[in-house]
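Here you get one chain, nothing else, as structure tokens; it is the form predicted on its own.
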Amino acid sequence: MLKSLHIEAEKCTGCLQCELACSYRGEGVFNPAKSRIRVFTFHDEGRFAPYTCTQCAEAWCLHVCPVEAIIDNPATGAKEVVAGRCVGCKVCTIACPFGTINYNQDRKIVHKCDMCGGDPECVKSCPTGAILFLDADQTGLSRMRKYAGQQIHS
């Protein structure tokens, strides 16, 4: 059974402990530029949402990659980085359409959630349960929507 992240942006307090650990656990440091998952402000509603790689079932970045350095993990469905494989050439980022692939400037290779090889720290790390770790057949386009609509009707 392949698992997914899930967001509860409503439950998301902006604490960014989910980015602290993310940083700690891909790069050894604690600095939310170096993390995989990042929190979008509303600055004028007060709101937050995490948000992170959606391990397309059709990934661009995979497919757009000249060196292959973008592979799919079966075991947990993630679409992971090689690193000795990145060239650092960026042609994933330009593919992404949610803007979840980041260059590291200082490994000079390109970084994405990987699931933490299916224990994601975001979710361990998440005081208020914002972010989840569910059974894939659980998330997808029909929450999405629910939420979308809520947010229009509000």
Second form
Amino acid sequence: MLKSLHIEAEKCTGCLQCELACSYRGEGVFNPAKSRIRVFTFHDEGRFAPYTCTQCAEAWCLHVCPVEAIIDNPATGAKEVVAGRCVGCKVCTIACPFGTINYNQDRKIVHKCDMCGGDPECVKSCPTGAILFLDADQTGLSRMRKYAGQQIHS
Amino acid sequence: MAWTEKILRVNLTQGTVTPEPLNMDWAMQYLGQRGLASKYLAAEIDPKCDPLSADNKLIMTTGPLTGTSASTAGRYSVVTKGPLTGAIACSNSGGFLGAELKNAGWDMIIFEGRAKSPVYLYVENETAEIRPADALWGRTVWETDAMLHRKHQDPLLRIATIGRAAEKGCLYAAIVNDLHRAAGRSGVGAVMASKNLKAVAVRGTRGVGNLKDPARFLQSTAAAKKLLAESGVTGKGLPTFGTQVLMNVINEVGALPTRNGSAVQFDGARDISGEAMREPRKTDHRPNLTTNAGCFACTIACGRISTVDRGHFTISNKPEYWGASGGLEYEAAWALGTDTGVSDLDALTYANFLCNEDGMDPISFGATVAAAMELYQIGALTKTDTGGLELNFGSAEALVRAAELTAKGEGFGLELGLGSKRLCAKYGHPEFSMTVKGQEFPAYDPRGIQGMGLTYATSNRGACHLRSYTVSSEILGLPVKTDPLATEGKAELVKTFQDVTAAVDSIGLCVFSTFAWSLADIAPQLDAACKGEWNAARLLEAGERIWNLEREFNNAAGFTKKDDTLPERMLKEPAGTGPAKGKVNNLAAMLPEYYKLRGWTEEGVPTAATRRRLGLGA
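To complete the pair, please output the form predicted together with its partner chain; the form predicted on its own was given just before.
Next comes the full complex, this chain leading.
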């Protein structure tokens, strides 16, 4: 069964533990600036929202890459950057409608979420359960349950 | 390793920026952050210097764990000689600036001298430049933050800045980072203003790493995070109610200094409590509290983000305050509310916004207003003196007007900005100033919590709860319950809390972690990250060393035993109600024992043997 990252932004406190865990896995240092998942602060609304790649089935980044450096991992559904093949042309960063694939100037290639090969660090590091890793077909389940419950309790 | 082993020396007089290696011998003795920066300060300035002169230095400093994924490891401190007290000042702040500085590759920045005209420091990894800030001078914290983000076209820039209060001479001006986290106490912002330094803007992309044993670090920090999550205080009380979880608790035990300490219980406490912040208002059906928020790497997330009712008199015609912003912590709610007798939650929240917006310590500000209210009550201060301001206890209008004036440095606000000690002396009633060493004390009445009396009296930065938070033991029962009304054993309790806290601060962790962590939980995290061998005993000793270093700085600055005292009210006027009814603080029963346990003379001076034992010299 494929799994997907599922984000419940209302639980996020903006602590950046996900960015620390992500950057540590990717770069070997704690460095939010190099994290593949990013937490955004909506100050006036008093809200925080983590965001990362949704792993499009027909991924624009993958299709647009001129050197086929982005591949589909059939085991996880993740679209992964092959480091040795990427030439850092950044066309994928233009193609991605969500901005979730980005250039890494230290390594001179792009990087994006690869779901850590099927065991995402951001999920494990989140102290409030704002980032979950769920059955890819059922990411709406908790929201459905909430609205289903309203019929019971009304 | 975790230290970057690099510091940045910024000479504002010369306009130079010079990197230099961190003194690692000192780091092994004083850890980092509060301890290490205090060592640098003590070594580099004359303790007798005028805090607002070019001779004083201002150090922004991180700890060895700052910037790592250890929970709460986002702290930084500002260390300088404080203008409110004349004592060594160390003000600790969360948010994201400290971790960003570390990520840029720096353990600390030492500012010295004074710039000829306003400047700010821009740090981007190895690059650091002093840049003109003429356009920023006269601006609020929030305006400055927005202007710098716009100018540098960089939403990820982290900024610490002073507001107008500091520029106008407010002696408890704060340095605010990330819009509403603050190095709040002792007037560190006033020192920054005296150097014509408006702001520090930092962007770091190098990463914090170089851990001694990465696998062990991840393991020990994960185990420690679990302890925080499982604790009733750090896992539940603080995220749910913030530090405001205390308002009703401290009121119940009769240790809530009310109306400038003239009472110990407040009938309006319920209305301004953490619980009240979560309840929908009658007016707009929304709660004051919008969400809780975490500082960098913090898995507790006690921060309050609040929204004031748009129809409230304070902001109904000011849409710029309609959005969410930094809400009330317990100390701020107490100072702005309980101490002034004001029980209008949204008015306190607005006053708190102003403290953030223009960089003022809400504790000292609120307590100074409270003292002014008592002066006004007895007629020592009149409407003529205040420029028409009717400073009646309980008046929300007076509180917010006073906040607006002090934030901008206008009219009577200029006098309020000097703190209660100077204000009460000027108007002939020094006894109304609830201060120790010139700094206003916070939200725990030493008549109802005896240990806090000794805490305030001996705090190296003037009255402060964060130097030895014995409330944890005396009220919350952590790590062990002691009787708040007893003095027996309190000298030792205070000493231990002081030493532990000095170590925790110096590592770069938040003191709130110690509701769930002992040094035995912290040492493995530090040891896995850093060179050296770190265990609880060695950390405790480092804490004691740091405490004595700070004490010696103050002794050299001219403080003596007679400054280790409390306002007369706490020593002579018995509490009128509650469990502490009839009690005063019995400081005399604790202080001599404390000196003895510290290894100090009867005059409060570290003996030669103590100095030798701690490696402070013969």
